[in-house]
Amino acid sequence: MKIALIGNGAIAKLVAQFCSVRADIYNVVAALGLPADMTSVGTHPIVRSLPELLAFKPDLVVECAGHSAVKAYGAAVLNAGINLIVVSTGSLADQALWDEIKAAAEKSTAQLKLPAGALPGVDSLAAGKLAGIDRVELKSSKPPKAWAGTPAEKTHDLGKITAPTVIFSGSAREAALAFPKNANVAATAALAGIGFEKTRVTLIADPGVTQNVHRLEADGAFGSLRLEIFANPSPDNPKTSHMAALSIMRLLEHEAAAIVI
(Lines of atoms letter the chains of each structure in order from A and count residues from 1; the text may use other names and numbers.)
(Lines give C-alpha, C1' and ligand atoms only; values in the text may rest on other atoms or scores of the structure.)
Protein backbone atom coordinates (compact mmCIF):
# COMPACT_ATOMS: atom_id res chain seq x y z
CA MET A 1 0.00 0.00 0.00
CA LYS A 2 1.42 3.34 -1.06
CA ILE A 3 0.94 6.02 1.60
CA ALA A 4 1.59 9.74 1.32
CA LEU A 5 1.80 12.10 4.28
CA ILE A 6 0.80 15.71 4.63
CA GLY A 7 3.10 16.92 7.38
CA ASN A 8 6.61 16.28 8.62
CA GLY A 9 6.24 16.52 12.39
CA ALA A 10 5.85 14.28 15.42
CA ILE A 11 2.85 12.29 14.21
CA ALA A 12 4.27 11.88 10.71
CA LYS A 13 7.46 10.52 12.28
CA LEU A 14 5.61 7.88 14.29
CA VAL A 15 3.51 6.83 11.29
CA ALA A 16 6.63 6.56 9.12
CA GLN A 17 8.33 4.41 11.75
CA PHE A 18 5.28 2.15 11.96
CA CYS A 19 5.25 1.69 8.20
CA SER A 20 9.00 1.09 7.99
CA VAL A 21 8.83 -2.02 10.17
CA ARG A 22 5.96 -3.32 8.00
CA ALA A 23 7.56 -2.50 4.69
CA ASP A 24 6.06 -5.61 3.13
CA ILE A 25 2.64 -3.98 3.53
CA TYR A 26 3.12 -0.21 3.72
CA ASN A 27 5.32 2.13 1.72
CA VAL A 28 5.47 5.83 2.60
CA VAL A 29 6.25 7.31 -0.79
CA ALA A 30 6.52 11.03 0.09
CA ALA A 31 5.44 13.80 2.43
CA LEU A 32 4.18 17.27 1.70
CA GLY A 33 6.20 19.58 3.94
CA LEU A 34 6.62 23.24 4.73
CA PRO A 35 9.45 25.34 3.24
CA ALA A 36 11.24 25.05 6.58
CA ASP A 37 11.18 21.23 6.44
CA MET A 38 14.65 20.48 5.15
CA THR A 39 15.01 16.98 6.64
CA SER A 40 12.46 14.20 6.31
CA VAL A 41 11.28 12.41 9.46
CA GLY A 42 11.65 9.14 7.54
CA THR A 43 13.41 7.77 4.50
CA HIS A 44 10.80 9.20 2.15
CA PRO A 45 11.31 12.47 0.22
CA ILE A 46 9.68 15.81 1.01
CA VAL A 47 7.77 17.61 -1.72
CA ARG A 48 6.44 21.17 -1.77
CA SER A 49 3.10 20.94 -3.56
CA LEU A 50 0.07 18.68 -3.67
CA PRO A 51 0.48 17.85 -7.38
CA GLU A 52 4.00 16.62 -6.61
CA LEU A 53 2.63 14.47 -3.78
CA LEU A 54 -0.16 12.99 -5.88
CA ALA A 55 2.30 12.23 -8.68
CA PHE A 56 3.52 9.36 -6.49
CA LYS A 57 0.04 7.82 -6.98
CA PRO A 58 -0.63 7.01 -3.33
CA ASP A 59 -3.46 4.71 -2.32
CA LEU A 60 -4.01 6.72 0.84
CA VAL A 61 -3.06 10.18 2.12
CA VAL A 62 -2.62 10.83 5.84
CA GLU A 63 -3.01 14.42 7.02
CA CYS A 64 -1.01 15.17 10.16
CA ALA A 65 -0.17 18.83 9.71
CA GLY A 66 -2.95 20.88 11.33
CA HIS A 67 -6.14 22.72 10.47
CA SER A 68 -4.64 24.78 7.66
CA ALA A 69 -3.52 21.63 5.84
CA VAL A 70 -7.03 20.17 5.89
CA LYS A 71 -8.40 23.41 4.49
CA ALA A 72 -5.73 23.67 1.80
CA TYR A 73 -5.60 20.07 0.61
CA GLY A 74 -8.45 17.96 2.02
CA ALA A 75 -11.07 18.37 -0.69
CA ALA A 76 -8.47 18.19 -3.46
CA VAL A 77 -7.22 14.80 -2.26
CA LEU A 78 -10.75 13.41 -2.13
CA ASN A 79 -11.59 14.93 -5.51
CA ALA A 80 -8.60 13.03 -6.90
CA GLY A 81 -10.26 9.80 -5.77
CA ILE A 82 -7.73 9.08 -3.02
CA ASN A 83 -8.74 8.00 0.47
CA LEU A 84 -7.87 10.56 3.14
CA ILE A 85 -7.21 10.16 6.85
CA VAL A 86 -7.68 13.45 8.69
CA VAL A 87 -5.97 13.68 12.07
CA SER A 88 -6.83 17.33 12.63
CA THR A 89 -10.54 16.65 13.12
CA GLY A 90 -10.94 19.97 14.90
CA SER A 91 -10.68 21.67 11.51
CA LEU A 92 -14.06 20.19 10.63
CA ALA A 93 -15.70 22.45 13.22
CA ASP A 94 -15.49 25.08 10.47
CA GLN A 95 -18.92 24.53 8.91
CA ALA A 96 -17.89 25.78 5.47
CA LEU A 97 -14.87 23.47 5.41
CA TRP A 98 -16.95 20.52 6.62
CA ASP A 99 -19.50 21.13 3.87
CA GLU A 100 -16.70 21.23 1.28
CA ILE A 101 -14.97 18.10 2.55
CA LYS A 102 -18.23 16.18 2.93
CA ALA A 103 -19.36 17.10 -0.58
CA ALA A 104 -15.99 16.04 -2.03
CA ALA A 105 -16.16 12.67 -0.28
CA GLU A 106 -19.75 12.06 -1.40
CA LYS A 107 -18.99 12.89 -5.03
CA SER A 108 -15.77 10.90 -5.09
CA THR A 109 -14.97 7.20 -5.00
CA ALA A 110 -12.70 7.98 -2.04
CA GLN A 111 -13.48 7.91 1.66
CA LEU A 112 -12.75 10.41 4.40
CA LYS A 113 -11.50 8.45 7.43
CA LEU A 114 -11.46 9.98 10.90
CA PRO A 115 -9.32 8.23 13.52
CA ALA A 116 -10.49 8.06 17.12
CA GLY A 117 -7.33 9.72 18.37
CA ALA A 118 -7.34 9.77 22.16
CA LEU A 119 -11.14 9.70 22.42
CA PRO A 120 -12.22 6.71 24.54
CA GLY A 121 -15.20 4.70 23.35
CA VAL A 122 -15.72 6.40 20.01
CA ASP A 123 -17.20 3.16 18.66
CA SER A 124 -19.72 3.02 21.51
CA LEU A 125 -20.60 6.68 21.04
CA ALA A 126 -21.19 6.23 17.33
CA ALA A 127 -23.24 3.09 17.93
CA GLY A 128 -25.28 4.76 20.68
CA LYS A 129 -26.21 7.54 18.28
CA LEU A 130 -28.19 5.03 16.24
CA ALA A 131 -30.57 4.61 19.16
CA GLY A 132 -30.50 8.28 20.16
CA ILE A 133 -28.25 10.27 22.47
CA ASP A 134 -29.49 13.04 24.74
CA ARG A 135 -26.23 14.29 26.25
CA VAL A 136 -22.51 14.16 25.53
CA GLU A 137 -19.93 15.81 27.76
CA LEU A 138 -16.17 15.70 27.42
CA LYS A 139 -13.67 16.88 30.03
CA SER A 140 -10.04 17.10 28.94
CA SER A 141 -7.22 17.71 31.42
CA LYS A 142 -3.62 18.38 30.47
CA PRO A 143 -0.58 19.77 32.32
CA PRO A 144 -0.47 23.59 32.27
CA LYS A 145 2.53 23.63 29.91
CA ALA A 146 0.49 21.72 27.32
CA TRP A 147 -1.80 24.76 27.00
CA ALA A 148 1.09 27.08 26.08
CA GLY A 149 0.47 28.87 22.79
CA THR A 150 -3.31 28.70 23.20
CA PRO A 151 -5.90 31.32 24.25
CA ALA A 152 -5.40 30.07 27.81
CA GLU A 153 -2.17 32.07 27.96
CA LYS A 154 -4.18 35.28 27.70
CA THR A 155 -6.60 34.39 30.48
CA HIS A 156 -4.36 32.48 32.90
CA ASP A 157 -0.80 32.57 34.15
CA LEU A 158 -0.07 28.96 33.27
CA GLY A 159 3.19 28.90 35.20
CA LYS A 160 1.42 29.76 38.44
CA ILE A 161 -1.43 27.27 38.29
CA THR A 162 -1.28 25.09 41.41
CA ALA A 163 -4.69 23.35 41.25
CA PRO A 164 -6.97 22.02 38.50
CA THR A 165 -8.23 25.10 36.65
CA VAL A 166 -10.94 25.30 34.00
CA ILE A 167 -9.56 27.26 31.06
CA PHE A 168 -12.54 26.73 28.75
CA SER A 169 -16.15 25.62 28.94
CA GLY A 170 -18.50 25.63 25.98
CA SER A 171 -19.51 23.75 22.85
CA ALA A 172 -17.29 21.34 20.93
CA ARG A 173 -17.29 23.78 18.02
CA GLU A 174 -15.99 26.62 20.17
CA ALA A 175 -13.36 24.35 21.73
CA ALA A 176 -12.11 22.96 18.43
CA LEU A 177 -11.82 26.35 16.76
CA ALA A 178 -10.22 28.14 19.73
CA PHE A 179 -7.79 25.34 20.62
CA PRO A 180 -6.86 23.83 17.23
CA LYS A 181 -3.84 21.89 18.52
CA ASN A 182 -5.46 20.65 21.72
CA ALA A 183 -9.13 19.90 21.11
CA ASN A 184 -9.27 17.44 18.22
CA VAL A 185 -10.80 14.98 20.69
CA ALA A 186 -13.72 17.37 21.19
CA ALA A 187 -14.36 17.46 17.46
CA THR A 188 -14.16 13.69 17.17
CA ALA A 189 -16.72 13.33 19.98
CA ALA A 190 -19.03 15.76 18.19
CA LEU A 191 -18.71 14.02 14.83
CA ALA A 192 -19.24 10.57 16.33
CA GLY A 193 -22.12 11.70 18.53
CA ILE A 194 -24.68 14.50 18.54
CA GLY A 195 -22.86 17.30 16.76
CA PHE A 196 -20.70 20.30 17.53
CA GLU A 197 -23.33 22.49 19.16
CA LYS A 198 -24.83 19.91 21.52
CA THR A 199 -21.55 18.37 22.67
CA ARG A 200 -20.31 20.14 25.79
CA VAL A 201 -16.60 20.47 26.46
CA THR A 202 -14.54 21.50 29.47
CA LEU A 203 -10.78 22.02 29.14
CA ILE A 204 -8.69 21.91 32.30
CA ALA A 205 -5.10 22.84 33.14
CA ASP A 206 -4.09 20.44 35.90
CA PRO A 207 -0.60 20.48 37.43
CA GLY A 208 -1.39 17.15 39.06
CA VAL A 209 -1.44 15.19 35.80
CA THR A 210 1.45 14.16 33.59
CA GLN A 211 -0.74 12.64 30.90
CA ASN A 212 -3.60 13.87 28.74
CA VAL A 213 -6.76 12.82 30.58
CA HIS A 214 -10.07 12.64 28.73
CA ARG A 215 -13.37 11.78 30.45
CA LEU A 216 -16.33 11.09 28.20
CA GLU A 217 -19.93 10.87 29.39
CA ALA A 218 -23.03 10.17 27.30
CA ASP A 219 -26.66 9.34 28.06
CA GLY A 220 -29.44 8.24 25.76
CA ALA A 221 -31.78 5.47 24.69
CA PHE A 222 -28.83 3.06 24.57
CA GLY A 223 -28.08 3.62 28.28
CA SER A 224 -25.23 5.54 29.89
CA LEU A 225 -21.55 5.71 29.01
CA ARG A 226 -18.73 6.73 31.37
CA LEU A 227 -15.19 6.35 30.10
CA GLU A 228 -11.79 7.88 30.74
CA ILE A 229 -8.32 7.55 29.32
CA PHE A 230 -4.96 8.62 30.70
CA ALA A 231 -3.05 9.03 27.47
CA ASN A 232 0.68 9.55 27.29
CA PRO A 233 1.72 12.62 25.31
CA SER A 234 3.50 12.22 22.01
CA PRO A 235 7.25 11.69 22.56
CA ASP A 236 8.04 14.76 20.46
CA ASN A 237 5.03 17.00 21.12
CA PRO A 238 3.39 17.37 24.57
CA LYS A 239 0.40 19.16 23.03
CA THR A 240 -0.84 15.98 21.40
CA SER A 241 -1.41 12.43 22.51
CA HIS A 242 0.58 9.40 21.47
CA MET A 243 -2.82 7.83 20.81
CA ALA A 244 -3.30 10.22 17.88
CA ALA A 245 -0.54 8.40 15.98
CA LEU A 246 -1.58 4.98 17.27
CA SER A 247 -5.14 5.50 16.03
CA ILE A 248 -3.78 6.22 12.54
CA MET A 249 -1.80 2.99 12.68
CA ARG A 250 -4.98 1.13 13.60
CA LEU A 251 -6.76 2.58 10.57
CA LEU A 252 -3.85 1.55 8.37
CA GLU A 253 -4.04 -1.98 9.75
CA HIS A 254 -7.75 -2.02 8.89
CA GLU A 255 -6.87 -1.19 5.29
CA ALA A 256 -4.73 -4.30 4.97
CA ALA A 257 -6.29 -6.73 7.46
CA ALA A 258 -8.40 -9.77 6.67
CA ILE A 259 -10.17 -9.43 10.02
CA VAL A 260 -11.25 -6.04 11.34
CA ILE A 261 -12.35 -5.31 14.92
Ligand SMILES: NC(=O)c1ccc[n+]([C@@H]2O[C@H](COP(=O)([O-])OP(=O)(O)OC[C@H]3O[C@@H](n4cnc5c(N)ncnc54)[C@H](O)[C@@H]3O)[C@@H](O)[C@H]2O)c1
Contents of the next structure:
Amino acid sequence: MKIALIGNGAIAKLVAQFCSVRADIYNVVAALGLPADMTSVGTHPIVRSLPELLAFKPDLVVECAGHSAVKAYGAAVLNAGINLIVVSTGSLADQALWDEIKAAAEKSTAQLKLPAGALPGVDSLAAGKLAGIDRVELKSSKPPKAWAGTPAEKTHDLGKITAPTVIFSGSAREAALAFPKNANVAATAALAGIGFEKTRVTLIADPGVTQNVHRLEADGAFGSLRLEIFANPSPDNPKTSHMAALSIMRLLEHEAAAIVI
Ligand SMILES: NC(=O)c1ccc[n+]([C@@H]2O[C@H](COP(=O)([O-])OP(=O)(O)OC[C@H]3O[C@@H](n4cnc5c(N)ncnc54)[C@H](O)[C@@H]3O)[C@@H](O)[C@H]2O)c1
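Other form of same protein, the form predicted in complex with the named molecule, not the form predicted on its own:
Time for the whole complex; same chain goes first.
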Protein backbone atom coordinates (compact mmCIF):
# COMPACT_ATOMS: atom_id res chain seq x y z
CA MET A 1 0.00 0.00 0.00
CA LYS A 2 1.46 3.34 -1.06
CA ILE A 3 1.16 5.96 1.68
CA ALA A 4 1.85 9.67 1.34
CA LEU A 5 2.27 11.88 4.40
CA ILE A 6 1.44 15.53 4.87
CA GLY A 7 3.79 16.69 7.62
CA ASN A 8 7.31 15.82 8.64
CA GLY A 9 7.17 16.02 12.43
CA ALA A 10 6.65 13.84 15.50
CA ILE A 11 3.62 11.90 14.24
CA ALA A 12 4.99 11.52 10.70
CA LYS A 13 8.20 10.04 12.14
CA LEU A 14 6.35 7.40 14.18
CA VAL A 15 4.06 6.49 11.26
CA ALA A 16 7.05 6.20 8.91
CA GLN A 17 8.86 3.98 11.44
CA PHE A 18 5.77 1.77 11.73
CA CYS A 19 5.56 1.45 7.95
CA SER A 20 9.25 0.61 7.60
CA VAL A 21 8.87 -2.23 10.09
CA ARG A 22 5.93 -3.55 7.97
CA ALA A 23 7.57 -2.81 4.64
CA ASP A 24 5.93 -5.89 3.14
CA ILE A 25 2.56 -4.08 3.46
CA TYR A 26 3.19 -0.33 3.68
CA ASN A 27 5.44 1.93 1.64
CA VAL A 28 5.72 5.64 2.51
CA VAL A 29 6.35 7.13 -0.93
CA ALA A 30 6.76 10.83 0.00
CA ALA A 31 5.84 13.58 2.45
CA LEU A 32 4.58 17.08 1.79
CA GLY A 33 6.32 19.51 4.12
CA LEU A 34 6.90 23.19 4.74
CA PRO A 35 10.08 24.92 3.52
CA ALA A 36 11.46 24.45 7.05
CA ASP A 37 11.20 20.66 6.64
CA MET A 38 14.64 20.14 5.13
CA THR A 39 15.43 16.63 6.36
CA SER A 40 12.96 13.78 6.03
CA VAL A 41 11.95 12.01 9.27
CA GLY A 42 12.17 8.76 7.28
CA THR A 43 13.81 7.52 4.12
CA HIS A 44 11.11 8.96 1.85
CA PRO A 45 11.57 12.23 -0.07
CA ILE A 46 9.96 15.55 0.91
CA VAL A 47 8.00 17.47 -1.69
CA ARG A 48 6.64 21.03 -1.58
CA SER A 49 3.28 20.81 -3.34
CA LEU A 50 0.23 18.59 -3.49
CA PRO A 51 0.57 17.82 -7.25
CA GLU A 52 4.11 16.57 -6.54
CA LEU A 53 2.79 14.38 -3.71
CA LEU A 54 -0.08 12.95 -5.76
CA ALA A 55 2.32 12.21 -8.64
CA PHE A 56 3.52 9.31 -6.44
CA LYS A 57 0.01 7.84 -6.91
CA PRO A 58 -0.58 7.04 -3.21
CA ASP A 59 -3.44 4.76 -2.15
CA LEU A 60 -3.83 6.77 1.05
CA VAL A 61 -2.76 10.22 2.28
CA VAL A 62 -2.14 10.75 6.00
CA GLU A 63 -2.37 14.34 7.25
CA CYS A 64 -0.19 14.77 10.32
CA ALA A 65 0.70 18.46 9.94
CA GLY A 66 -1.89 20.85 11.42
CA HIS A 67 -5.08 22.77 10.72
CA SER A 68 -3.59 24.79 7.87
CA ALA A 69 -2.71 21.61 5.97
CA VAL A 70 -6.25 20.23 6.23
CA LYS A 71 -7.53 23.53 4.90
CA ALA A 72 -5.00 23.68 2.06
CA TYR A 73 -5.10 20.05 0.89
CA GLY A 74 -7.95 18.05 2.49
CA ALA A 75 -10.69 18.50 -0.11
CA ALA A 76 -8.24 18.27 -3.03
CA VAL A 77 -7.00 14.85 -1.88
CA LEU A 78 -10.56 13.54 -1.62
CA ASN A 79 -11.50 15.13 -4.95
CA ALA A 80 -8.61 13.16 -6.47
CA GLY A 81 -10.35 9.98 -5.25
CA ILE A 82 -7.70 9.19 -2.62
CA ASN A 83 -8.55 8.08 0.93
CA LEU A 84 -7.49 10.60 3.54
CA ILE A 85 -6.67 10.23 7.24
CA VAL A 86 -6.94 13.55 9.09
CA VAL A 87 -5.34 13.64 12.54
CA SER A 88 -5.81 17.42 12.99
CA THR A 89 -9.51 16.84 13.66
CA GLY A 90 -9.85 20.22 15.38
CA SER A 91 -9.68 21.84 11.94
CA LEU A 92 -13.10 20.36 11.21
CA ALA A 93 -14.65 22.70 13.80
CA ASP A 94 -14.41 25.32 11.06
CA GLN A 95 -17.90 24.96 9.60
CA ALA A 96 -16.94 26.13 6.10
CA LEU A 97 -14.02 23.69 5.96
CA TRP A 98 -16.19 20.86 7.27
CA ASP A 99 -18.80 21.57 4.59
CA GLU A 100 -16.12 21.57 1.89
CA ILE A 101 -14.46 18.34 3.07
CA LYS A 102 -17.76 16.54 3.67
CA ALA A 103 -18.99 17.46 0.18
CA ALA A 104 -15.71 16.26 -1.35
CA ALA A 105 -15.87 12.92 0.52
CA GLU A 106 -19.51 12.39 -0.43
CA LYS A 107 -18.90 13.21 -4.08
CA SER A 108 -15.81 11.03 -4.50
CA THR A 109 -15.20 7.32 -4.04
CA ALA A 110 -12.63 8.15 -1.37
CA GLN A 111 -13.24 8.09 2.38
CA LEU A 112 -12.26 10.57 5.06
CA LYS A 113 -10.98 8.54 8.03
CA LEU A 114 -10.67 10.10 11.47
CA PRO A 115 -8.44 8.42 14.07
CA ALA A 116 -9.38 8.36 17.75
CA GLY A 117 -6.15 10.13 18.72
CA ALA A 118 -5.82 10.22 22.49
CA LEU A 119 -9.59 10.13 23.05
CA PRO A 120 -10.86 7.02 24.83
CA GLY A 121 -14.25 5.57 23.98
CA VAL A 122 -14.73 6.74 20.39
CA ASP A 123 -16.34 3.41 19.57
CA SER A 124 -18.78 3.79 22.48
CA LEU A 125 -19.70 7.36 21.50
CA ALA A 126 -20.24 6.45 17.84
CA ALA A 127 -22.27 3.35 18.70
CA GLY A 128 -24.19 5.05 21.53
CA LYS A 129 -25.14 7.86 19.18
CA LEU A 130 -27.23 5.40 17.20
CA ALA A 131 -29.57 5.07 20.19
CA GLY A 132 -29.34 8.76 21.22
CA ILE A 133 -26.86 10.50 23.52
CA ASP A 134 -28.03 13.28 25.87
CA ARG A 135 -24.72 14.58 27.24
CA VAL A 136 -21.02 14.47 26.41
CA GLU A 137 -18.44 16.22 28.56
CA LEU A 138 -14.67 16.16 28.17
CA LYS A 139 -12.16 17.42 30.72
CA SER A 140 -8.59 17.63 29.45
CA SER A 141 -5.72 18.28 31.88
CA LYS A 142 -2.16 19.01 30.83
CA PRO A 143 0.86 20.40 32.70
CA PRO A 144 0.83 24.24 32.74
CA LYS A 145 3.78 24.48 30.32
CA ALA A 146 1.81 22.47 27.72
CA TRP A 147 -0.54 25.48 27.42
CA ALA A 148 2.28 27.82 26.39
CA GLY A 149 1.55 29.49 23.07
CA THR A 150 -2.22 29.23 23.58
CA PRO A 151 -4.79 31.87 24.65
CA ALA A 152 -4.26 30.60 28.23
CA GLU A 153 -1.01 32.57 28.26
CA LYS A 154 -3.01 35.81 28.08
CA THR A 155 -5.44 34.91 30.87
CA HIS A 156 -3.08 33.07 33.25
CA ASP A 157 0.48 33.26 34.47
CA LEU A 158 1.25 29.65 33.57
CA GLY A 159 4.58 29.60 35.44
CA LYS A 160 2.82 30.48 38.73
CA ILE A 161 0.01 27.91 38.62
CA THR A 162 0.30 25.71 41.73
CA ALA A 163 -3.11 23.98 41.70
CA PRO A 164 -5.41 22.58 38.98
CA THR A 165 -6.75 25.66 37.17
CA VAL A 166 -9.53 25.82 34.57
CA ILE A 167 -8.19 27.79 31.61
CA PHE A 168 -11.17 27.26 29.30
CA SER A 169 -14.77 26.12 29.54
CA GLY A 170 -17.16 26.07 26.61
CA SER A 171 -18.22 24.13 23.54
CA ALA A 172 -16.02 21.73 21.60
CA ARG A 173 -16.16 24.13 18.65
CA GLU A 174 -14.81 27.05 20.72
CA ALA A 175 -12.12 24.80 22.23
CA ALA A 176 -10.95 23.35 18.91
CA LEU A 177 -10.76 26.74 17.20
CA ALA A 178 -9.06 28.58 20.07
CA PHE A 179 -6.60 25.76 20.96
CA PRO A 180 -5.74 24.21 17.57
CA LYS A 181 -2.78 22.16 18.81
CA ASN A 182 -4.29 21.18 22.17
CA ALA A 183 -7.96 20.41 21.59
CA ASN A 184 -8.07 17.94 18.70
CA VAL A 185 -9.41 15.42 21.21
CA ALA A 186 -12.40 17.69 21.93
CA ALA A 187 -13.17 17.85 18.22
CA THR A 188 -12.91 14.07 17.87
CA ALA A 189 -15.39 13.65 20.76
CA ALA A 190 -17.76 16.06 19.01
CA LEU A 191 -17.45 14.32 15.65
CA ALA A 192 -17.95 10.84 17.13
CA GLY A 193 -20.83 11.91 19.38
CA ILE A 194 -23.31 14.77 19.49
CA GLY A 195 -21.53 17.53 17.60
CA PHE A 196 -19.44 20.60 18.24
CA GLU A 197 -22.10 22.73 19.97
CA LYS A 198 -23.49 20.19 22.44
CA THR A 199 -20.16 18.67 23.49
CA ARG A 200 -18.95 20.52 26.57
CA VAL A 201 -15.23 20.94 27.15
CA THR A 202 -13.11 22.02 30.11
CA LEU A 203 -9.37 22.56 29.67
CA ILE A 204 -7.23 22.48 32.81
CA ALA A 205 -3.64 23.45 33.59
CA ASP A 206 -2.63 21.00 36.30
CA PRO A 207 0.86 21.09 37.84
CA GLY A 208 0.14 17.65 39.33
CA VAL A 209 0.10 15.81 35.98
CA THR A 210 2.98 14.87 33.71
CA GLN A 211 0.83 13.27 31.01
CA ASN A 212 -2.15 14.46 28.94
CA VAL A 213 -5.20 13.37 30.94
CA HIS A 214 -8.60 13.18 29.23
CA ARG A 215 -11.76 12.38 31.21
CA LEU A 216 -14.81 11.60 29.10
CA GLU A 217 -18.37 11.38 30.37
CA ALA A 218 -21.45 10.54 28.30
CA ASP A 219 -25.05 9.67 29.14
CA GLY A 220 -27.71 8.40 26.80
CA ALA A 221 -30.10 5.61 25.92
CA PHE A 222 -27.15 3.17 25.91
CA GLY A 223 -26.40 3.94 29.59
CA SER A 224 -23.54 5.96 31.02
CA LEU A 225 -19.86 6.13 30.19
CA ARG A 226 -16.99 7.34 32.40
CA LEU A 227 -13.50 6.96 30.98
CA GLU A 228 -10.11 8.48 31.63
CA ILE A 229 -6.79 8.14 29.87
CA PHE A 230 -3.36 9.16 31.10
CA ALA A 231 -1.64 9.55 27.75
CA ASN A 232 2.15 9.63 27.47
CA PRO A 233 3.57 12.43 25.33
CA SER A 234 5.10 11.66 21.96
CA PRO A 235 8.90 11.15 22.13
CA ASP A 236 9.50 14.17 19.84
CA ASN A 237 6.63 16.52 20.74
CA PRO A 238 5.36 16.92 24.32
CA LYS A 239 2.14 18.59 23.07
CA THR A 240 1.21 15.49 21.11
CA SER A 241 0.13 12.28 22.83
CA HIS A 242 1.86 9.14 21.58
CA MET A 243 -1.67 7.75 21.07
CA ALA A 244 -2.17 10.14 18.12
CA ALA A 245 0.37 8.24 16.04
CA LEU A 246 -0.70 4.86 17.41
CA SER A 247 -4.31 5.51 16.39
CA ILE A 248 -3.18 6.28 12.82
CA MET A 249 -1.27 2.99 12.79
CA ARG A 250 -4.46 1.25 13.87
CA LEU A 251 -6.32 2.76 10.91
CA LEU A 252 -3.51 1.63 8.60
CA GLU A 253 -3.87 -1.87 10.01
CA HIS A 254 -7.60 -1.70 9.22
CA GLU A 255 -6.74 -1.02 5.58
CA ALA A 256 -4.78 -4.25 5.32
CA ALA A 257 -6.26 -6.60 7.94
CA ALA A 258 -8.47 -9.63 7.38
CA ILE A 259 -10.12 -9.04 10.76
CA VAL A 260 -10.98 -5.54 11.94
CA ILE A 261 -11.73 -4.51 15.53
N1 LIG B 1 -6.25 13.90 16.95
C2 LIG B 1 -5.44 14.03 17.98
O3 LIG B 1 -5.72 13.55 19.08
C4 LIG B 1 -4.15 14.78 17.81
C5 LIG B 1 -3.18 14.70 18.83
C6 LIG B 1 -1.98 15.39 18.64
C7 LIG B 1 -1.75 16.15 17.52
N8 LIG B 1 -2.72 16.23 16.55
C9 LIG B 1 -2.49 17.04 15.33
O10 LIG B 1 -1.38 16.50 14.66
C11 LIG B 1 -0.61 17.58 14.14
C12 LIG B 1 0.83 17.10 13.97
O13 LIG B 1 1.37 16.76 15.24
P14 LIG B 1 2.96 16.56 15.42
O15 LIG B 1 3.17 16.27 16.86
O16 LIG B 1 3.49 15.63 14.40
O17 LIG B 1 3.46 18.05 15.09
P18 LIG B 1 4.91 18.54 14.69
O19 LIG B 1 4.94 19.99 14.99
O20 LIG B 1 5.96 17.66 15.29
O21 LIG B 1 4.98 18.32 13.10
C22 LIG B 1 4.13 18.99 12.20
C23 LIG B 1 4.75 18.89 10.81
O24 LIG B 1 3.81 19.36 9.84
C25 LIG B 1 4.45 20.34 9.02
N26 LIG B 1 3.41 21.28 8.56
C27 LIG B 1 2.72 22.16 9.30
N28 LIG B 1 1.83 22.83 8.53
C29 LIG B 1 1.97 22.34 7.29
C30 LIG B 1 1.35 22.61 6.05
N31 LIG B 1 0.40 23.54 5.94
N32 LIG B 1 1.74 21.91 4.95
C33 LIG B 1 2.70 20.96 5.04
N34 LIG B 1 3.33 20.65 6.20
C35 LIG B 1 2.97 21.33 7.30
C36 LIG B 1 5.51 20.97 9.90
O37 LIG B 1 6.50 21.61 9.15
C38 LIG B 1 6.01 19.72 10.64
O39 LIG B 1 6.91 18.97 9.83
C40 LIG B 1 -0.79 18.71 15.17
O41 LIG B 1 -0.61 19.97 14.58
C42 LIG B 1 -2.21 18.51 15.62
O43 LIG B 1 -3.07 19.30 14.80
C44 LIG B 1 -3.88 15.56 16.67
